[in-house]
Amino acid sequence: MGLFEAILLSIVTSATPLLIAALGELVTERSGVLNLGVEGMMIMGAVSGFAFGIMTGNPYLGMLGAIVTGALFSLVFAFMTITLVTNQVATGLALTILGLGVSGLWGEAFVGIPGVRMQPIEIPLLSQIPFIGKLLFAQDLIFYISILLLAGVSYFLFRSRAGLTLRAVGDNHVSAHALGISVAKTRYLAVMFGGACSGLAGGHLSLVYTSQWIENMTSGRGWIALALVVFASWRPTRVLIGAYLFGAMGILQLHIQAQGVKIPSQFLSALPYIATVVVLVIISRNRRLTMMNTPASLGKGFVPDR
């Protein structure tokens, strides 16, 4: 029982920054913007939260660091596609390289340094229930976030007049334009979100999963949010499903490394994303299931009649 509930809180912490990151991407792409820029931005908010804990002493101000900086860094990502109308798929990835670039020139002085780690926040009288009462109720302040996230992004998103708004950007830009919505600002303001979301998701590596840099540390997560969107078919519920069977696929292989078990290890670290992969073809292939929940103007620029 206690490796069993060891695994179980190993699945919960690689699961929460795929959680953030994807929720955030959800709300991006349902405005009818697609960012690829996912994992240049949480490498960012990796380097900058372990740059300000550091430098503050505080993982708390490190959280905050890593959001305002991928908030910030996912601007330049939204000045680019919106104002400029440029393309979303080759700027989203010229984002990844820039943020990836950028965190490990930014982060070269931070090598082997060791980090300060955010602190579980024991939940009394509840965190003492056996088996669920570490696993639920005695995590770290992001995992928290993370559900709360979850619970907002879907009342937002099903449920709220801004949701409804941007939805109906996402679904058709050039109809909300003609009944008087701002399309850049519902996306800018959906981008920026998503920014700060993947900012979360690098802070939470750096200040909870390792407590220290080590460059390119994000070892593709941000894809893995991506492709979790898709997964979901735009929906925040199935995200959550989505990022835990993710997150215990990454965890089980090192604990299949760690049995002995002969299997190569190289095969074993690329399961996740052969995992993804597939998951991915098998949801293509119904095309009634993919189309049903994509907006309609994902990806596609808006220049409004003049």
The other form holds:
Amino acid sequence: MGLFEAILLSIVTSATPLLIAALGELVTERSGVLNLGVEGMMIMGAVSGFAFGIMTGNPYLGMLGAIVTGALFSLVFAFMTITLVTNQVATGLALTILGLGVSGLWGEAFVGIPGVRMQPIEIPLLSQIPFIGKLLFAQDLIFYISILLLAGVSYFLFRSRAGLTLRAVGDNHVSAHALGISVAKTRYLAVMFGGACSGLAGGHLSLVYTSQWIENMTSGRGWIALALVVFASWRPTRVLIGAYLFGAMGILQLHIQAQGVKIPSQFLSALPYIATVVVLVIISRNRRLTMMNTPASLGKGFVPDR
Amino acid sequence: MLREFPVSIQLEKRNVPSVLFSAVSPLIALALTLLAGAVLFTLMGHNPLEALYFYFVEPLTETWSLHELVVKATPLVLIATGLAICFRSNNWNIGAEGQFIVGAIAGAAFPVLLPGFESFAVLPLMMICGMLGGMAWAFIPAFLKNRFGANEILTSLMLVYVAELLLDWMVRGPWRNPEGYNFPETRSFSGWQVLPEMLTSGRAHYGALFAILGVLLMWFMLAKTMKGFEISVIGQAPRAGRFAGFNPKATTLFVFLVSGAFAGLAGIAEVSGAIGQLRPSISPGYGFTAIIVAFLGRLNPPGIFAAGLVLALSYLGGEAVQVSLQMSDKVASVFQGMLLIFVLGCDTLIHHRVRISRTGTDAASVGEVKNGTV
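Following the display of the form predicted on its own, present the structure of the form predicted together with its partner chain.
So here's everything in the complex, that chain up top.
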């Protein structure tokens, strides 16, 4: 395997969690809820995935644990912002702070312990195709899931009745309520879907990307996923492009560091964060694009009139 | 599904915010946090009462630990006071941690680059540079929001990571102490480069005075000046604010610069008064914990003062149970997260009446069930 192929492979691995977390958040935001707790839900997924992985000795059960934990953790946010109508920005921050704290405490016993790791699944025949076979058809299960998730979310949002309902709730919760749609129920489900995706993305970090637990191992990926949703102007296919661009940047800076280039490593490590800022600026400059696609009720609480 | 849930919680908007709950909601939140803490300690296999005692009471019984309380409350109160006007005006600066770090770097330029400069003039210069550094870092998200409409939550947060890496590079690279045996730290500050201690009995330094002055200044501005009124109006009723001729962009810039200055001052005060040099890590997340302080203090300067002491105690308690009960100091961040969750939840009581009813007996929810089954 050549260096080029190895780089492409590692880009896929680093883009997958970004793609999954951003797709989950996209669905949440399309329902009108801004959940800034992605980082917290991801880190909970990472620690619980690791924990269930070593407990059962099976990375797939570990991943299941990560998904369930992510969804349950997001329920805290859903209860707060939907039932108690708390400020979504502040509550999302609280979820991140709590997630980082709880995961640190829970994971303390796991530091330095080897975990379990998912092995790639080679799809017969397809994986024999030169070059792209290894890249696209000899990956871990989560990569395949991420692509299916992309197709599923696109179909659900724009081709299904339930997706239309969800978007209606996100664009105008007053009208949706008047039509007899349960705003609260739709949003609970959307938030929990986002939580499950974040949990899965976090589990990817501790069961696929590495097989160990490191405190704060998400290192801002949850926030980058949030930025990706804005970058994609709430369109699933554009999330794919964004996730791979950011995945590529993360990997390329690592390779440049490994080549021993004279640039201080901290500057290269800062690149993905600076790039996020730059990308946000470029996207936001186009007011028409963002105005057209932003769910109109995003971030606003809803108390039905009785 | 959800409609089969045995109890339903319904909110009813109050016409006027409840005065009673404005006052007691932080206290209810504190009580709930203690209760949840007791459960947590029990789950971890400790006697909950004993653990709570070691966590919340024991650190208040000795002089040196009271000093530590002040040392930790100083940056929290300073940062949170600045953040309060951001949050009041609906500007979400969550990058105070980065502004704290850049303030510390900017202020440390004097002692690091001019080690011989030890006259009394150096201290005010350091503090001013610290404020300017914090302001410069806060200017970026404010400018990007005003000019391009870029989301300030994400940009200010991304800049935290950049600031941390910048500090890491500085102390390992250009600013590393040449006589420091290759440790990643700058030279130790000396003479007037050190913010002095207030009393001879412990470590509490004059940064605490800055925090008190900051609280008073901000309280005055919010309660007595037009600017303070403008900030609240723009946050609560942006349309009304525009009709009144208030400029939301100017306000965004103003609140970011002020909160950046406060965070930057906290940064240089911490480095000069408590640490005495720059290191790769100079903050246990003060910039983020200050967000909790701001909300627990209900975005009011006097409230923030009290809340800063509470959160400072949460850090001390974490260290205390580590020593006395061999517990992990990570407990502290769990407590802090729970506290913010409870604070936000209890604030609902201020603007809403909460009705808890059993599903099925309530006419409204019967209607919902029917809708669902049709």
